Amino acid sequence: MVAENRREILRVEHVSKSFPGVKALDDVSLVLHENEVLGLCGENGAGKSTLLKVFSGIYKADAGKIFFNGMETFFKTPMESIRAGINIIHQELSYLSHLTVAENVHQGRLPLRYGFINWKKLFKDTKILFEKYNIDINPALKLKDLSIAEKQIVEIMKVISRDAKIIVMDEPTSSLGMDDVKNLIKIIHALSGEGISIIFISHRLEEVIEVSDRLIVLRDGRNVADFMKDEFDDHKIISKMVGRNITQIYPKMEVPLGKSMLVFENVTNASIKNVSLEVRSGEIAGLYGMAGAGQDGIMAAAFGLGGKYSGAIYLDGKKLRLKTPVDAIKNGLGYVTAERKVDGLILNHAVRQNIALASLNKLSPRGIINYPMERFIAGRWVKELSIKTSSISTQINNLSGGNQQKVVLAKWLELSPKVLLLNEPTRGVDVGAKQEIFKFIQEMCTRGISVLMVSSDMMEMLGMADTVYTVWEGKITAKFPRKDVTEYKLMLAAINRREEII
C-alpha cells in the first residue's frame, strides 16, 4: 500500500526553531502515515534531532504546527508525549547500569503485588517480550554487566514495550553488529505490521534504504527532498544531503609506509588471548569483528586499561609497561573512544576546555590553566579541522555530533601521538563530516601518525584500513594486506570461518 493511501499519524508544518546565532530549523514541514516507515536523513546539524525534540516536547518552536491523529497537538514534556504514544530512542541511551535488564524494560512501569515489586512478573514478561523478537539476554542480568550492542537492544526494547504508536529510532545501529542490525530490521518490519509506525534514523544509508518506505532529506534545517521507495538512489539522496556530489567517500590516499610503530605479542589479558599484530609508521591498521568479539579489550589493553596482561606491548622499539592510561600518553598514544559522550567530552563545558583536555600538563605547569594558550590552541584545531562552532567558548553539547568527534580527535591530536587509537572514530557521524575526518586522519599519517582504528562499518574498514586483522572471541583470526581483502573474506574471518576462504 503506497503511503498516500495510509491515515496521517503525525503531521508537522512549517516548522521553524532558533538557537543563538543558529537556526536549527527553517520551515520544515513532515509527514508520518500508519505503519508507514519514515527515513530521515541529514548530515549532522541538518536539524533531525531538533525536529524529534520539538515534536516529542522537549524543545517549544518557534513557529509551525503539530497534528497528532488529526488534531493539533503541543507536548509541553516529553513524558506528555511518550502518554500519547510517541516514543524516541534517542542515540545516546539513558540506561540505570545497576539494576537488572528487565526493570530497564519496564522503568516506571513495574508490576506490583500489594505495594511490592512482582519480581516473578517482571521476569516473567520480559522473557516472552524478547522471545517474541528473538532477543537472547538474560533479564536478570545487571546492564553494567552488558556490551554497547545489547545495551542498545534493550533500550528498544524498553520502548516497544510500551504502548507506542510512533517509535522514533535515532542511529539504533551505531553500535550494533551485523547480526544485530539483520534483526533490528526484522524488528522493524514486524512493528509495522503491527500498525506501528516508525521514523528511522541513520547515518548508515544501506539501512535506511532497505529499511523504509519513505525518505525525507533535511540539509541545513530545511527539506530539500522527499524520495517514495521506487526512487531511491543511494548517489541522489547523498548529493541532496551534502548539497555537493560526494564520488569518493572513504578518500584513500597513498601513504609510504614506515617502521614498526605499535607491536603486540602474543599479548593476553580478561578479554584477548594471544593477540599478536603491527601497526606501522603512517599505516591505519584495522580491528574488525561482530559486536564484542575483542576489538574493544585489544583497544583498551593498548591503553592501559585492560588490568594485568602477559605477552609484550611495544611502541617504537620500546617495551611498554601500561598500568594505567597515563603510561599510554605519556608513551604517545591517543585514545579516541567509542562512545564520545560518554567518556570523550565533558559536555557542560565550552568547545576550547575540552580541545584541552589532554593537555592539562602542558597548559598549566604551575597548577594554573595558561588561557590566553587555550584559547590559541582551540583557535587553531576549530579552523584545522573545520569544526563549526559559534565560538571557541560554546558548550560543546550544542554541537553536532560530527563536530564533537571532531573536538575529540583535536584533543588527542595536540598531544602530537605517535599512535592513535580510533574505536569507531564515525559513529553518528554524517557522510560529509565522515569524509572530513577520515581525510585528515590519513594527513595525519603523511606527518608519521600510526592509527590503529576499530569500525564495525565493514564498508569503512574495506575503504580506510591499508591492513585489516579480524577478531572473535578475544583472538586473531587472519591478517588482510589492503590489496587482498574484500568483504566476503571479512566475514568468513569474523565469524572464526578461516578455513573457507579461498
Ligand SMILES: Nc1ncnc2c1ncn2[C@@H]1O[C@H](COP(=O)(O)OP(=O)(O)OP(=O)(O)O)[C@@H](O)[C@H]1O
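Rigid core: the largest C-alpha set superposing within 1.5 Å between the two forms. Remember, predicted model here, so these are calculated numbers, not experimental data. Positions refer to the first chain, counted from 1. Compared with the form predicted together with the named molecule:
- A displacement of less than 2 angstroms separates the C-alpha positions of Gly307 between these two forms, with the rigid core held in common.
- Here Gly221 does not count as shifted, since its C-alpha moves by less than 2 Å between these two forms after the core is aligned.
- Core-aligned CA deviation for Ser202 between these two forms: less than 2 Å.
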Second form
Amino acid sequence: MVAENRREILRVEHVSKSFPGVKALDDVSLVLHENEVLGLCGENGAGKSTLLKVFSGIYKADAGKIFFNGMETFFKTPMESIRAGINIIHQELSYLSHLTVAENVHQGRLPLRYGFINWKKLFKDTKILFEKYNIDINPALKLKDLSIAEKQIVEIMKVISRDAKIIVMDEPTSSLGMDDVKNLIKIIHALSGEGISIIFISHRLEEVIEVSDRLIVLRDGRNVADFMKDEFDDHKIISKMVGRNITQIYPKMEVPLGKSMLVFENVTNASIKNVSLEVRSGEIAGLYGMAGAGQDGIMAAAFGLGGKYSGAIYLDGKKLRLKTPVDAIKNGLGYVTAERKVDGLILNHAVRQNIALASLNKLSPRGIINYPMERFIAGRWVKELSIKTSSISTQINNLSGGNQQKVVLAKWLELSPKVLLLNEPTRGVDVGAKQEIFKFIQEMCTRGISVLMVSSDMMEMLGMADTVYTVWEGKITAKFPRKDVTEYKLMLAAINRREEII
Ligand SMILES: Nc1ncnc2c1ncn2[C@@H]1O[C@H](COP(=O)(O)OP(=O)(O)OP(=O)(O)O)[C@@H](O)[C@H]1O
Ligand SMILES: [Mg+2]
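Let me have the form predicted together with the named molecule next, following on from the form predicted alone.
Up next: the whole complex, starting with the chain shown before.
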C-alpha cells in the first residue's frame, strides 16, 4: 500500500526544542499514518526520545505544530495524550519494583471491588492478556524478582493493554533476547493489523528494517531521510545516521592471547552448575544464551554477587574468595551491569561524578575529592568516547540513553581493571558509537586486559568474541573458538541441541 493514500493519524510540523546548551530538535517534521509501522533511527542524542516526548505532552516544544487525527492539538500533560490514545513504552523503564507483575501491567486501572483490589480478576485479566501474546511470566511475581528482559516485557504489556491508537516503542528490544524480539515483532504486526499505528525506535538496524513500513532518520536534531520500505537498507540508514559510511562495525583485531586471567573451575551456586571457563589475557570471551539461561548468574558469581559457591574462581593465578563486589574490585575486576539505571549510575549526579567517583575513591582514600582531577578524568572520557553532553557538570538523567551507557563504560574503564565483565555493554548505543566503544575495548585487550562479555546481540558476539561459551539452564553447553563459530551453531547450542550441529 502506498502510505500517501493512507489516513494520517499524527503530524508533527517544524518542531524545535532546546535544553540549556543543546538544540535537541531543530525544525523536525514527521507524519504517521493509520496502520503504519514507522521506524525512527538516529545516533545517540539525535533527538528521537525528545521528539516523542514533545508530541506526547511531556515536553513543551519551543516552536512547531502537532496535529492528531487531523486536528491541531497540544497535549499539556502525558495523561492527556494517553487519554487520546498515544501510548509510549519509554526507553528508561519505570516500574514499581515491590508490586506484582499484574499490578504493574494494570497500573492506574486496577480492578476494584468494594474499594479493594479485586485480585482474582486482576490475575485473571493479566493471564488472559499474557496468553494472547504468548508471554510466559507469572503475574504474581514481584517486579524486583524479574530479569531485565522480563521487566521490559511487562512494560510492553502494560502499554499494549491500554486502549491505544498510537504505540511508540523507544528501544523496546535493547535488553531482549532473540526469542523475545521475534515475539515482539509478531505482536507489532498483530497490532498494526488491528489498526494501531506504531513508531519503533531501535539501534539494532536489522530489527528496524524488518518491522518498518517506512523509516525516518534524524541527525543532530534534524530530519535527514524519509524512506519507504523498498528504499532502505542498513548501509543507507547508517550513512544517513552518522553522515559517513561505516563498513566495519566490529573492529576486531587478532590479539595474541596470553596467560590465564579469569578461571572458573566447576563453579556451582544457587543459579549456576559446574561452570568451568577460562579467559586469557587479551581475550574477549563471550557468554551466549537465551534470556535467563544463566549468563547473568555467571557474571554475578565472578563479581562476588552470586552468594555462596563451591568450586574455585581464580584471577591472575590467585584463588579468590569472593563474598562481595568489594572483594572483586580489590582483585582487579570491573562489572558493567545490564541495568544501568539500577546498578550503574547515580542519576541525580553530574556526568563528572559518575565517571570519576569510583576511581577517585581509590586515589583519595581519605575521602577528599580532588575536583581538578575529577574534571580532568571526566573531560578525557567525554572526548574519548564522544559522550554527547552539554557539559561534564550536566546531570546524568538529562543525557540520552546511549550516552548514559557510555558514562557507565567510562567509569569502569577508568578503574582499569584486569578483567572487565561486560553485560550488554552496548545496550541502546548507536552503530557509530558501538564501533568506537569496541575499538577502545579492543585496544585495552592489546594492553593485556581480559573481557568476559554477555550479549544478546548475536552480531556483536560473532563480531567481537575470540571464544564463545553457550549457556543453558545454568550450565555451559559448548565452547567455540572464533574461527569455528556461526550464527546457526550458537543458536542450536544455546537451546542445548548441539548434536544437530553439522
Ligand atoms: N531533560 C533534558 N535536559 C537537558 N538536555 C536534554 C534533556 N533531554 C534530552 N537532552 C539532550 O537532548 C539531546 C537529544 O536527546 P534524546 O534523548 O532525544 O536523544 P536520542 O536520539 O533519544 O538518543 P539515544 O539513542 O541515545 O536514546 C541530547 O543531547 C540530550 O543530552
Ligand atoms: Mg533516546
